[in-house]
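Take a look at this single chain in structure tokens; it is the form predicted alone.
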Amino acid sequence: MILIINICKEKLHYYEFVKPIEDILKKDGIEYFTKHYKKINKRDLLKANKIIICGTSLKDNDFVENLKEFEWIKNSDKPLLGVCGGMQIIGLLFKGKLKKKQEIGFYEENFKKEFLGLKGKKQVYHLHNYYIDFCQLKDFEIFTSFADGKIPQAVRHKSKQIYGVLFHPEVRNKEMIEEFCRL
């Protein structure tokens, strides 16, 4: 059973950034439920096997403010995908800082190594106001990065199941979302 986390403050924004996720896993027919960052319980990450946490609109930095509902990632072990808001999270929960830099729009990422399904050069869909330098962080691996390097877009942990993605998989990358829920 997967846990979707929705971090968006407005209720329209769960449309265009949870609503897609829950139609890959319902379509692949597996298994998931769906909640508010704010209304998590120890039931909800009980019940869970895998936990994606979705990203939400250019504007919507309300969970940036509300870091201490997350804590609980630090001592989890069990799969983690945060998809750009969701990366963010992650990013500081580890100690990271928080840089401005907006990308919206089609980029092209070069995977050197395989990340959750996806290697060599990809298509991917940006859109964000901020990113955190996983370059700083000594306890993630970076697969590709924006801008010469400097904007990692996908990262894993070290030694946990924790992955994070600053693009938007839902829209461009739907096999990757997949690949994680196969894990």
Given for the second form:
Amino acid sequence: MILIINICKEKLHYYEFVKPIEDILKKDGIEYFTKHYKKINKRDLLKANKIIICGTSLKDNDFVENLKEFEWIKNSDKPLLGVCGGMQIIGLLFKGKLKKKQEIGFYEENFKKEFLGLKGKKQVYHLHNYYIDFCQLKDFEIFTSFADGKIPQAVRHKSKQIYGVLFHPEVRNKEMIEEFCRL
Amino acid sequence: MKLAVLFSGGKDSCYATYLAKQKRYEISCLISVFSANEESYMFHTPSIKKTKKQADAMGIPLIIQKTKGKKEEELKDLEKAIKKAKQKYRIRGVVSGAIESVYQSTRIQKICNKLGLECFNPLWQKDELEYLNELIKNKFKVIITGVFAYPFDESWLGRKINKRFVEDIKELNKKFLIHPAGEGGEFETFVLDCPLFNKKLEIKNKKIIGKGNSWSMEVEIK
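Return one more block: the form predicted together with its partner chain, after the form predicted alone shown previously.
Full complex below, order starting with the chain above.
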């Protein structure tokens, strides 16, 4: 059972940032349940064997003000995938700093090492104004090239199954989400 | 939250408006951009009048923005129209009916971000067949007003999106990779009625032009 976490402040954003991920799981017959981050309780976390934190809109940074709602991540041993805002939450919890960088639309990223089935140059969809500089976080491994003005786009915790992607895999890299579900 | 909808009169912008209303957002205005590009069949007075009839049926004000239809100018004109909506109706967000077009949604996202507005794309990545079935279930009366790909022909003009249409478009998707929701520009639609309308729209006159696999039906509304 996968727990999908909605971090959107605006209800209408559910369709854009949460439903596309639900649809991927539904199509594959994977069981899931969805909750808003402010409504998660201990039972939900026990029930889930994997967790996906979805992204949100460019203007919505409400989750940054409510990081305490995600403290459970630090003690969780379940596979976790954070998408865009979800990745920023993971970085902030591990003492990363939020930095400005706007990327909107299709970009090519180079996966130096296989990351949830993605390897080599791949087209990904970006929609963010901020990122976390994971280069400063010793606990994380970075999977994409980040020289020449590029920033870390895919990371994994070195000892836990915590994954983060800054891009939106639900747009052009759906197989990456399926790969996470197969872990 | 007060919102403006980028409104073309087709199924996508109407259904996006419907979803926003379902989630209890206030739709303060609709924005229609009409191209003056001579090659664009959009810039016909009847088209503007048609969108106006839909806006009237919903009781929502309409901002009409004309554009010369050149790529960069078109974006500036769209920005101008959104700015106008922000000033006049104090909107705090914009809704679009983008489903898969990254070209379209990227540009709208950038304009909204620049103007400090939320950008909503409630049809984003939506499963096409699920979408068509929802239109039928929610009593959207949608007709085909243009077809622009093989193997479409004139006989598709005026067809309603109903169960038979869904079966036929599934076949075309299998055989010819036609996008079932017409997202690749394969067909265009017009909404004659939906739960947002206070009254049904009726066609008074229609004019059909085209050849081969490219046909348009210009309708005049009563």
